[in-house]
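Let's start with one chain on its own, the form predicted alone, as structure tokens.
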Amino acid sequence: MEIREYQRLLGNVRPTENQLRWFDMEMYAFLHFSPNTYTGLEWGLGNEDPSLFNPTELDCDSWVAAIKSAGLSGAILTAKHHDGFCLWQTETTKHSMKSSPYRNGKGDVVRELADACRRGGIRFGFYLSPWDRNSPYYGTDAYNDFFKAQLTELLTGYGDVFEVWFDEANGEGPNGKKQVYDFDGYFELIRKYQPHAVIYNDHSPDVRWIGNEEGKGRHAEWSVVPYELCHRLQPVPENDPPVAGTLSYIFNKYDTIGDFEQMIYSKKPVFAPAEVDTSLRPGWFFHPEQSPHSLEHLQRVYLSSVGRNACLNLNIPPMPNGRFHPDDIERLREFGEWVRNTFSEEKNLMRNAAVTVEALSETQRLYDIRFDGPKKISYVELCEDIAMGQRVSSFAFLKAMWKGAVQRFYDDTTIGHKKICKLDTETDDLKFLITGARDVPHIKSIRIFGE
């Protein structure tokens, strides 16, 4: 295959249904909360007494609330975590909140939370952890049953869902052998029972794993990426490749997954997008001596994901009495009240510019863009129509100087779903220059926001 004929290739992988809705949501809620959330521990054991989770004034409906005034459309709960607590009335262990002093053996978080998403009008998803120190199955063949006995309950008992969450922890069973997940016959059942759910998972082709926890994403973001990466469980395709070579090597914390120069090297690119999952506070679970990041580092972390061809997975961890901490919710609040002043309509200088278009070749572009007077111009949002593929490559920011002079002051690489850009300049004349593309680029919209 000829590199200019993989290049478009590259160019028109493109993404499910599902995919773009998800892309959609942008940003969302992440709830660490278990046995954890009372011993102070990130990774409990599995021999946590039960009646320790007692949520004694939880309400889901003010969660709901927190989350979106921080603008957060969705929430996933830690339905199970490694210590194989369960958060519903499961059948299929005691470890669960059947034997939960709250509610008298009777409480349902997940069914709570489930509700008051569906009252406030965001979506539910849940974290089901395949790790589990508390099943005597683990480490058995029966316990991918087990699993999928949980999984079901949750996938049936709940309503719409619109991500199921795993994780590859992976610890030592009973008879001192690692477990085995059949990932295959997990995605199996979210398909049959949730066709409209994205998965998240290093072997999913749906939702991958930033490569971090601390909110970063990489600065050239490319959802078509190996299918070496996301499908390690699976045989590779016998299509072949542009140029021979391997990608055995390969995994989600390289900063190059998707540039060119790896993809020529896989049997099939897929379409792949990353989530950025981190904490509003420095640990997963609630602890009393932590406080929540400043404002300045959820603006950075913004920036970094949704501004970077990402989704934003934002973990808010419930207190022991099942409320979020005061100073948490003070800071979701900040956090939103940014979001929406700083990208509201009302301040995008696109409404009254003149912008003309010009094709400088098949793959580059050049947007005039004139405003009716010199503009501080904040950032620039750019979003590409990734119906049709993810596309550019690489583009820049020039502006109009006097005696005709023009100024290129900014280069950058991927656009996607969204990309944010900083600029902190002034001009009444500023020039947005495709330089290069995998395939004809579409560019969705353009926003530009000022003081």
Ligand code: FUL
Given for the second form:
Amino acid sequence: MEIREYQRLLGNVRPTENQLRWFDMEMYAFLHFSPNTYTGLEWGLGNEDPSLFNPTELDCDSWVAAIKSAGLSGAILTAKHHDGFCLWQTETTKHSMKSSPYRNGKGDVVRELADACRRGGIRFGFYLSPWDRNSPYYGTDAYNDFFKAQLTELLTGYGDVFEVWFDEANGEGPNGKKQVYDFDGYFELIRKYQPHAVIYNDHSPDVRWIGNEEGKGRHAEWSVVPYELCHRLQPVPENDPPVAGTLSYIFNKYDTIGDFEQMIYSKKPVFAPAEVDTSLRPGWFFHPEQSPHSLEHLQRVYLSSVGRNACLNLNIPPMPNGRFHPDDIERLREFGEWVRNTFSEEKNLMRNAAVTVEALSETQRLYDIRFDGPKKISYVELCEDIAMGQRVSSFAFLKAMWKGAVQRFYDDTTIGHKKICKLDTETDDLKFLITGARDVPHIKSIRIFGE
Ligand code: FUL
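Switching forms now, from the form predicted alone to the form predicted together with this ligand, please provide the structure.
The complete assembly is shown below, putting the previous chain first.
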């Protein structure tokens, strides 16, 4: 296949409806809550006494209020972490709320959160750890049935689910054995009971890991990546290889997984966008000696996730009493305020700009944006119409100078669902130049923020 033709093919790999809906959520909360909250561990051992788990002041409506103040649009709770303790009324094990003093063994944190999310108008999702350090079945075939029974309870008993989160930590179980997970079987149950949910997994067909837990996105973030990363979806069709080769050496952590130079070795490109998961505090679980990250840190994370063609899954760890720490509540509020103020429609300079678009070639465009006077520009937010595929591979900003001269002062790579560029410049005539694209570029919106 000709290089140009293969580029066009890559630029036309389309997202599913579920992925488009997920992308538009942009930011949601992660909630790590388990016996670890009481023991100070990050990975529980599985032999914790269930009576430790007793969030006497639990109030999921207050969680939802704090989550909404940060502008987050959903919440994903650790229904079960690696220690195996279940935060719902499961029939599968006694290592659960049934053995906790909370509400005399009748408590159900999953239900309290799912109901609070519905009341507050945000979406609900759950994390269910395949690695289970408590289950006696772990390391045997029976474990996959046990896990599927847990999954089925969560998928059928708590209303709509927007995302199911599986990590791939796979250590020893109580019998010292490792488990071979039946991910195909797990995915099938999710499709059956929650057809509108996306699945997060290191190798997921829907949403993949960004490759680090520090809140950092890639400089060039392509949603279209080698199928070989998401190999559990279905076998690669033998007679359908755009370009033959193997990508077994490429993993989510690589910076270049979606670049053309990598994609030419893939047997099949797929649309599998990235999620940035990171914590408001250094740990995933609450530790009294830790503090929330600074507002500046959260701003950088926002620009590096939502602003780089990914969604942000921001962890907020509840305290042992079941409340968020007041410092966390305050930081979330400040962050939400910053996003709302900085990217407010009122500050969008495009509202009073005159724009012309010129097609320089099939894949190159020049947008000339003229304001009614010199403007200080802090950020430009670009969105592609990714329903058609992700296409732009390089772009630049230029500004008009004295006597018709033009200065090129900013160069970048991909756009995708959303790209936020920090400019810090002043001009009355900004030029947005698309220098490369995999197929005809479709820009859905341009917003320019400043004064
Ligand atoms: C990892 C887990 O091992 C951590 O404990 C945490 O849950 C993180 C989000 O995923 O794989």
